[in-house]
Every structure is written in C-alpha cells, then in structure tokens.
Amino acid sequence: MIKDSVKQSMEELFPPPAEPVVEEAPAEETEEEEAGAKKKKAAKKAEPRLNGVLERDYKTFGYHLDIQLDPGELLAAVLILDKADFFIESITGVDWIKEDQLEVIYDFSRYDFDACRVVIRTRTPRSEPSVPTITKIFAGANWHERETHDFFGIKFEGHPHLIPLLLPEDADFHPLLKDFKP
C-alpha cells in the first residue's frame, strides 16, 4: 500500500523520538488518581510532535500522513513524494503569533484518491520567515508559494519569480497576517 511505503520512507528520514519510560504507579492508587493520570496519557498521546510523521484518520482529517519538519528537510521529504508520484495539490501558511512564527502547509495528493494524502508542515520564524522552495521539483507549486509570499511574507528561497501574483506589485504588507491593519 502506498501510504504504508510512504510513511515508511519518511519515518527513515525522520525517525520518531524514542517514547519516554513511563515509571509504574504504585498500586494503591485512588480512581480520581488513576482517571487523571490517563487524562494526562491520551492528551500527552494527542499531541503533535514538532517533528515527525503522523498517520491520520482520513475521515477526520482529510488526510492519511501528517509530516511536520524543519524548513531544512523540507526538499528531501518533498523528493520522497515525487518518488511516489504525487502532485502538489496547494501551499498555504499560518501565521502563529504568539509563538512568533509563520507556518507553511504543503498538501500532496496522487490521482488515485484513495491510495494516500500527505501533509507536511514546516515553521520559520516570522521575524525572518524563510523556507527553501519547491519548484524545482513540483514547477505547479511556483504561482502557489507566490500566492504565499503575497498574503503571509514567506520568502522562498531560490523561487525563479517571486514577484506579486494578487497584490499590487509595490504592496509592502501582507494582509493574512494577524497583526496586519490596513
């Protein structure tokens, strides 16, 4: 199956982090303990990592693998999809304010549907939002990563022209970014 060879390349890229020993409680543990202590467990389990790959519900999420990295592994995770011939589907960003960062989402997909959807998500400062571009690889994804630069300031390194695509080419704001006033 090909969300299984995928996810199997991308966690050999990106191993997961090796799960933390969780000490046994002593046995004479009250219920009001024990029910806290698995309230911890399955919201410590929700969690995302910061980086790594996910697998998902497609009926919740909309999605099979969620695959968060850093901006520096963003070109060998984006190769493995190539590989395993999907296309870029779109390119967005969020803007994470009070975490100062800006954050890119990438969604893949292959044409037949129901094989695999893949996310993969990286965050860059916001002082300095910078994240290398894929165009080289996906040329679709060159007016998408302008759409991005346009509404969120992400540069994308080595983009061949990264110029407005919807703004006004002497714009100098970013109007999906939440501390934009226009």
The other form holds:
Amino acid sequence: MIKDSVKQSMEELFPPPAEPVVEEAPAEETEEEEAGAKKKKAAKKAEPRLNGVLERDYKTFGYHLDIQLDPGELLAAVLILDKADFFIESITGVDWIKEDQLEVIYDFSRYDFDACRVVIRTRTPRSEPSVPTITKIFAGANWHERETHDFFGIKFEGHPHLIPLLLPEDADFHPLLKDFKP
Amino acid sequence: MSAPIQIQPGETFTLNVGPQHPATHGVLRVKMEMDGEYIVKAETVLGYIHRMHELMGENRTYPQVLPNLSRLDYLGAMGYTHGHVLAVERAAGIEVPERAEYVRAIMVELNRIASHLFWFGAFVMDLGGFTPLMYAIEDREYILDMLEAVTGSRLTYCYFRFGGLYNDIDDDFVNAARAFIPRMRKSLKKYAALVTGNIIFEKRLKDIGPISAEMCRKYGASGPVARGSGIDFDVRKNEPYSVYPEFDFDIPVYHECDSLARYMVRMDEMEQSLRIVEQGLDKLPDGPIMPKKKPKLIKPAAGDYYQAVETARGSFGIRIVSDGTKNAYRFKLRSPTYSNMHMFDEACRGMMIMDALAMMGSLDLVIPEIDR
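Can you give me the structure for the form predicted together with its partner chain, which would complement the form predicted on its own we have just seen?
After this comes the whole thing, all chains and molecules, with the earlier chain placed first.
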C-alpha cells in the first residue's frame, strides 16, 4: 500500500514529540496529545492543530492523508511525493482571519488504482504571507501558485513569474481575503 | 512606402493569438515568440472570462451556488453539477436513492457524448474539414432534445439536487435513449470512415504535439489528454463514485502521446459511454428520486471535504471548507483544462504554428472552465 509507505516517510519529517494520532471521528478538533497536556484537552474545543500526519477517513473527507507542516518543511514533503510518482492536483488557500493566518493547501494524487490522495497544509501569518515555491519540483504548480497569489496575496518565494493570472494585470486587490471589500 | 520589415536570422518576433481568435474557441490569448514559422516560447494569458465563482460559492448557500457549476463548462455541464452535489452530499451525509444514482449516471454519460461530439466537429473544423461538424451537431441535437425534455434546459443544466433529482425520467426519455444508442453506433462508424482513416487528417496529427506521461504528471493532466499519453487514469475507475462500479466499461488508453492518440481516446470513449447508458437503462430500478429524510437547511459539519469526478475533460475536483454554517467558508474548484492547458506552454516549443493549433484543439479547451 502506497499510503502506508508515504505516511511512514512523511512522519520522519516531524520530530518525535509530535506523535501522529489516527483520527476517526469527523469532528474537527485534533487529538494530538502530550503526556502533560492531557487534562486541558477536554475543556478546549477549537485548539489549533499541531503539525503532523493524520490519516483521514476517505468516505467522509475524500482524501487519505492530511499533513500539516511549517513552510520550511514543505519542499522536503513535496519531494517525497514527487519520488512516489504523485501528480499535482491543485494549490489553494484559505483565509483564517480569526487566527490571523493564511493556510495554503496542496493536493496530490496518483495515476494508480491504489488510490491515495494526500493533502499538505501549511500556515503563514496574514500580515506577511510567504511560502517557498514548489515550481522547481512540479512545473505545473506555476499557474496554481499565481492564482493563489491573485486571490490571497500569498507570496511564493522564488516563483519565476508571479504576476496576476486570472485577475487584471494591474490588480492590487485580493478578492478571497475575508476582509476584502469590492 | 516604407521598406518591408527584414527579419535577421536568429531574430524573433511576437505573435499574438487571441483573445478573439477562432482557433482558440473562446477568449483565450496566447503570446507566442516566433522564429519564422516556429514557436520559441508561448505564454498563455488568462482571465478574459473570469467570474470568480469561488467567491460566489462563499457568498451563497449550497443550493444557490448549484446553477453556477453548469456555467463553468457549457458543453459538459452535467458532470460539473454532479461533482457539486456529490461533494455536498459527502459533507452533509445525505443518502441518495438508487434510482436517482442511475439516472444521474445516464445523464452524465449522455452529456459526455454530446460534449465529445461537439469537440469532434470543432476539432476537425480547426483542421479544415467543415462537413463533420454538421453531422456531429445533428447527433448532438438529438441528445440535447432528450435532455431538454427532462431537465428543462439545453446546455446549462441544473437538474441534480442534493439527495436526488429535480424531475424523474419518463417513458419518452427511455424510448428516445434506447433509440439513440444504435443510431449513435452507426454514426460512430460513419465518423470513422469519414475522418479517422483520412490521410490528410492523419498527417496533420500523427506524431504532432507529443506530451509525455512524465510531463502529464508534473502538470497534473487528466482525462483524455493523460489517457492519450498512456496513463490509465479515470476517476470513474480509480476512485469509483456514484454507481459506476456497477457498470461494465473500459477505459481507452493510447500510448502514442500525440494528437491522434488524444483524438482516438475520445472517439472510443463515446462507445464506452453508450455502453454505460445501455446498462443503466437495463438496470434502472424503480423507486423514489429524492430521499425521504433530507435536512431542510444544508449545514455540513465543520471540516474540509474533497470530491473528484471524471468530467468530459478530465478530473474535476471540488473542495468545500465548511465552518458549520449554511455557506461554504471556502469553495475551491479544480478544473481539468486548467492543468491541461498549462502544459501547452512547454509542449509547443519548437513546433510550427499550424501544428501547435492542431495540438491546442486536441486538448479540448473550454475557456470559461479554465477561468472560472
């Protein structure tokens, strides 16, 4: 199973304390736990998710592996997927304005009957959003990153041609930010 | 009179194709850097028909955004609305009655044939043959009439509902669909005799516009473009959804990687879609078309949901990030031709301009779907 081997190599990216926990319930709160923080867990609901690999129920969510990491580890994770013959499906963003963060979501899948969809998430501060580009690994990320830059203003460091793609060429607004006023 | 412009050897000039050029089938613009007849570099300029469906998806409730989906791709709209209803059903946990699932599959496959038929006509017209378009439109008209009688619209369908359908099919539809299958099989033979073996047609497409399997992977190509490059990938088989596992059909794959391979994939796909329609009509169960229990207001639990479907152009994906309210927090549409067209910049380097336009036709572009 490709899913298990990818999961294993992804887990090596994370330092030992952040142990991955299999999440089965469709509830959104993550159940990452450390020995000391057990008591607090029950009281908190919207605790921000810690970095790590989660296995998701495909029937409920539509993907198998859900990985959250820091922008610095992004290239290493994408390289693992490139080596395992994944293709890039899309890149997009989400504006979490309450947490003052922008999330960048990368979707990968395989041309294979051993279906395995992998979602990589990374978060960047809203005031100066920036993540490294993956165009050097997947050339097809070019347009997806330009589109995400259009809509959210996220800067993809090292992108060869970061000009508006879908918006007008002189656009200086980012319509999918939650505080955007037309 | 000024002297004619002399171009020095090695010097290039810029050629602007579009945004209103008949070969681009819509408002697509390509800036080409040319060395004589050869393309050095091409840069695609998008956005001429950008409508920001993703923001509309955040501002409207889930049922309100359903008609938007059919405005993405006016040739194969049924497949896109199918993706949306499946995504919301997955997020909100709505059960679909079996009859509705079968009718959906029949409708999507008929619409796929209609889409491929129009592509076939327009593609051959790009290459200089006008007659096949007339034949193709006649067959397509038959499908559109059938679909119009049930759905109420000819192109931009809003026929599916969360949990089922808007309207049940009647005997007239079933009879018309049954009569259509042998008629279409005869037409496919006619097209093969008229176009496929034609020597001019073959010379224009064979070994033209090569796209390797590795390039498909790097750009995330899908649909007939990937299958023409020897990739056995079809969401209906790889990640089965709806009732597709119940049907016996094949995925045509060609390994030549050229424009002719992509043409052959689509021609074979029409036959496979006919097989699905035929089996769907045979197996069509009786019963309700809407579930008994359905939430009045659709409010999926907070979370991040993804659904991919195989449309006429390739793998179409919908991501719904829900915060538990009646509107989506984020509504992302992943369109297949976006990725397929992205390859054009790299694939057309060093090609003659006529060959590049033939290759562009073989990608089956629908611009509103790229720009969203």
